[in-house]
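The chain that follows stands alone, in the form predicted on its own, written as structure tokens.
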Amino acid sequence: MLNNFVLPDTLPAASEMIVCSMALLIILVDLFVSRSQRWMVSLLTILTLLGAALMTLVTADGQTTLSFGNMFVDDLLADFLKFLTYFAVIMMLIYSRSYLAERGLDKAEFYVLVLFATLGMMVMISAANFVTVYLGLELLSLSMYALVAIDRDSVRSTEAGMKYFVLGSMASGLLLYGLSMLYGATGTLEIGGVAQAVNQSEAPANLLVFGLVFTVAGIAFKLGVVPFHMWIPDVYHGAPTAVTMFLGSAPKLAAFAITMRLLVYGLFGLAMEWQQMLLIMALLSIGLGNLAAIAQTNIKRMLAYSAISHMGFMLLGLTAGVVGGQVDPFTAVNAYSSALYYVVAYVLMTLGTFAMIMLLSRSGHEAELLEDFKGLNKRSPWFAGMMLIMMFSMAGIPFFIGFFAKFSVLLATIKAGYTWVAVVAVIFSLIGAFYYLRVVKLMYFDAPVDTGPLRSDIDMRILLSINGLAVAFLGMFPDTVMSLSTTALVRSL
């Protein structure tokens, strides 16, 4: 048997071994690094990003590569959502470091959780077999687990880790168990050879149907939609803020991966079923997550709910692929690049709403509750102004790049039949308006709480307002996005 046996192309899992080896060598460099020289391991964690996005750019080649025994697929669509982890990984880690240092956090620990975490993400993107889905997710969830209670000393930090950990296990049993019936259904662990069962009919179609509800239970888990979104007001409210921004923002897209891989390259044949499952999905976390969130006096509880609402304009991204049964290829693509578009915004613009919270924070205080916005445009007009693109273009005004992220999505809505979607979505989208725009009515029209100048670096300063103007830029340059989006789902279906 030892004969026989061929080594696998490493190539396409070139980053992924960067990132394994580095995290496990900045363990080791900790133990020889002072508290004064910790800025070691922060600079040593991007630039090992930064070397995984050069390793990923010089291996893509536009085609799709198997390898590791068909687990692991190297493909455009797999580049292109690694690059965006990369990078928005990167951009936590600037905008978190000052905050990190005052609250002591800036440990070793953080840094390889958050690159074990990443590591996590880039499996779910590249996975071709639903052992390496559950693998990947599982490296990413309990990274995400330890980060969220990485504060010892707090008691709301770590009931949130609890929290998150005991349902996380349920819904990845959950997973786990659809994952096994499908498997028992069509006797492969192979993305593909499950997508080739179903449409050749060779699968119990009850069994099929069951492997799927459970499937989806664990996935909308991981994006966090109704009902399965019991966890994360309490997560994002109890978590350092620096690890709510990476909890909002980059797993996002390893989410939308694996809800591409599984149920648009695996169950494509079962899309009527799925999709209608999304569809109720997608029109009870739009309507629950704005309406919750007007209630809310925290700012972090209402981007959770906030959160809720904009998975659920991605899910109908999602619905709207196979028309009747029917499938147009234009349909189908117009749908799924304005799904992937509109989680490139949502991470953008999370990015930057959260390191406004941040940059307001200081040394004992957490600027997390509304009126900590009140008067910021007389300390910072310049800062209130970035502020103010953040929820104008959540809110989905023009001309952000969240208005066009949702409509695009609602376009792809009405064109697959679902007009009455689409109008109940926009009715939700105005009453959310109303907790957006209070941020900045409280930023504009309210007397300050705090009259001090805004302390923070210059790196993150000048970051943030890359992020605000990116927002801005993209919005009246949508097709940038669109044409990328589209491109990399064109290549790899």
Second form
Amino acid sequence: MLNNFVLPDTLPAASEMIVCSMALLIILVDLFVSRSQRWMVSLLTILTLLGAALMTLVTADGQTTLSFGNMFVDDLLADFLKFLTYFAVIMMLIYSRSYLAERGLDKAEFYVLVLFATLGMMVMISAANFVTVYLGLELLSLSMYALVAIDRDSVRSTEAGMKYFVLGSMASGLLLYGLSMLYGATGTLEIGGVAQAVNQSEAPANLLVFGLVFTVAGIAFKLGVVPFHMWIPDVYHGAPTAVTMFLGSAPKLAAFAITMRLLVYGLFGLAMEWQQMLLIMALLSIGLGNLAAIAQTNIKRMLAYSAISHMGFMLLGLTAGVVGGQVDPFTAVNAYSSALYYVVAYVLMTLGTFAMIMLLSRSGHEAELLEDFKGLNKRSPWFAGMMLIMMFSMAGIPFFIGFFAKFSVLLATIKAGYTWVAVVAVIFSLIGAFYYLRVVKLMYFDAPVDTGPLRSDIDMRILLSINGLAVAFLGMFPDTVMSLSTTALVRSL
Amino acid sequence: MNSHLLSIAIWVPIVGALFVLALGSERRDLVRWLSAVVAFVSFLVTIPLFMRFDSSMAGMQFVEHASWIPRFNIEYFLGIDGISMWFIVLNSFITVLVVLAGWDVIKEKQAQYMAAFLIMSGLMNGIFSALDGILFYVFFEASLIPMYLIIGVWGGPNRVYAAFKFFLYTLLGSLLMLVALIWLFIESGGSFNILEWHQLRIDMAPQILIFIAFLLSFAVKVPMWPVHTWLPDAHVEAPTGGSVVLAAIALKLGAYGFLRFSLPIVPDASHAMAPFIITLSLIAVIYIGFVALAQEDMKKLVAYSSISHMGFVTLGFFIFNPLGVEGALVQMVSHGFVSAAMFLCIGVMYDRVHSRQIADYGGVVNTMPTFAAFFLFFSMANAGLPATSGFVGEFMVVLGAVKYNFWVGAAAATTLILGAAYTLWMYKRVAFGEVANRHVAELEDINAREYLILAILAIAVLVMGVYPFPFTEVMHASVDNLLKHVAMSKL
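Structure of the form predicted in complex with its partner chain, given the form predicted on its own:
After this comes the whole thing, all chains and molecules, with the earlier chain placed first.
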């Protein structure tokens, strides 16, 4: 046996190894630093992620490399998504530094859990095997459950953690069940092998579709689309804002990655089946998300419903890949890259929006009600302007990045012949515009309740300004990111 | 003809506005002077547009062509023809007046106020010169943001309602237009070039659908009856400058959209739907004329009069003869001057008395003789008195309409009676008679700044009324070319 053992090529997973070993190291380091030296832990985490980013950049060669016995894939899509993940996490860490410190949450556990969650996302992004998908997903989810409940003295936070855990485990179970059926039908756990088996129609069709339904349900839970969305508002609301920001940003990239890996790379042969499911879920999400968001008075809940509708919009892009059973690579790439671009745009906007909530929060006061945004223009015209950009971008008004995200998805949808779907989607966007406009109204038209100046650190202010300007700038010059999304997909298909 | 004049006309006010914003509202004098300079420079750069305009050419001039988003073949494609040229000049001109009009009146957040108008001005120049579908759309939608803030931040007591209504109404129309634009992109094999779309062959059924999508978008903007209800609200609540820009320029965007998109891209559907549009236009002219008669709020009255006048414009477009289209265009420019002047006049009174109710006035001529003279002149122009600009356009459209169908022309001509009735009756109640109350007795006549603004507008209205030739001359070639397109079936 031992003679057959070949050491796997570890280079493709070098950044994963960096993150993993540093996470373990940080636990140790924390034992030796005093409370006043806590900043070192935070800095070390950020440096870890920068190191991983550098490693990803260095090893990115645009080739698709399989390693660890075909369980792990390193392609351009993986590099692209990982790169974005690092930066989303780094931004989250910078935004939330003082928020955590004020609430005594800046323990090493937080940073370690964030790193493990990041590692989970990286594994999901690079998964080439059902087992790897599941492994990454569980690593992410378990770290997330703990993070949501990290403010253990808060009833709401622990309750949210519990809810998330119970529902999340059930979704993992569903996914696992679906994957095991797919394994039963195709006889392989490798995503490439599954694709082959499906294409050669060796596998029993009923079993495949049955497995597909459970798999889609599991994925839908992770994305948070209707009817698997129930956890989103409660968890977004209950978790500390820093964790909500984390939950709402980078994991969407990873969830998109497993959607691509499982449905597009693995089960492309069943595209006509899963496209229908995604289409229904997408329309329900856009409808319910936008309608329910109107009724919210808590901005975190409002953003939760908005997240549901955005993920629905993103799914529309995925439903437009295969038209009438005919596979046209050009159409497919167009559709999937529009979805990818949407996720990227969404993550950027979400980070900025939650950062605004943390900017307005102080110790002992969570600025999570819509009321807290009243009269922001009088307190700080600059940051009111940043929030204005975020809100109009989310509503899909040009010149901001959200418009071109919606535009590219609509284009893919209409190209696939679903013009009526596009019409329904834009009508719900109109309804959605109302609640984004309401935030702008509170900031600009109303008098402030709290007239004190904003207090926050300079690094957060700078980063938030860059984030806001990026949303505007990438809205004016969207081509670079769009082309990158497309290239990443083309090279990896 | 490769110059960057159009880009300059778009981006000078926008970049200038960013500098104004950066000054902050504390430095009032600096803010006001910088805004005035930016607005004036933006106006100056549009002067070469008509000085160097070649009116014998039907095609696009001052064309700028660059790739913007190659991924979707979206281009930064600008150009103007005889149809759009005057609106850019008018827009930049009105912006100067708006900045001057907000000089003393706006006390709060003046930097943001000025910046919003400058950005609005740049975006509207973009709309009038964009020749790429998405570029047009982007400017079209983005212009909602400053207007939303203008109404909501500096508006009257019911401003929140008006601002939301304005935004959502307009967004509904434009989102459907986006779907139509994307559909055209796919149908044309991957091009957002509006001029290429003019050549595109489309079947009747999609033509009708596209026409409806465009109609919803532009009809809200014009606004046509029955989707006009946002306009009176927006006008009443908006600050004076907001009303001026809304009436003088923003309403023209919808009408312009008909000429640039609906008529040439889907001519067959336009012909098929023409009776419908003509009916709506006549309802706007007559019914809204009566509605205006019943108003007790001056701003609302002028708002309804705007809707009625814009009904004339859409009527002129859909009778498909050169007289009608040119008359409608002249009417648009003229209405830009006259409605701006009317709102500024009402603003002058409002700043002093803080009421727009007709009943609160009476005998204004006794205390403000100079102002009353100007107000009378603009009221006459609004009623379409010969020798003012208001007459030229209406007369041309009526002539065109009679050619098309006598009864349509006869119905349209009632506007001359109705317009005179509501405007002059309002004028009589506000200006003539005994001094009605203490507030009117305390009125002071207009100051030099207000005098300047109104005098400039009065000259413009008079020149255009007496000698409209330069205005119509530049339109001939482009309008003929447009109608040639519209006459050709694309089935």
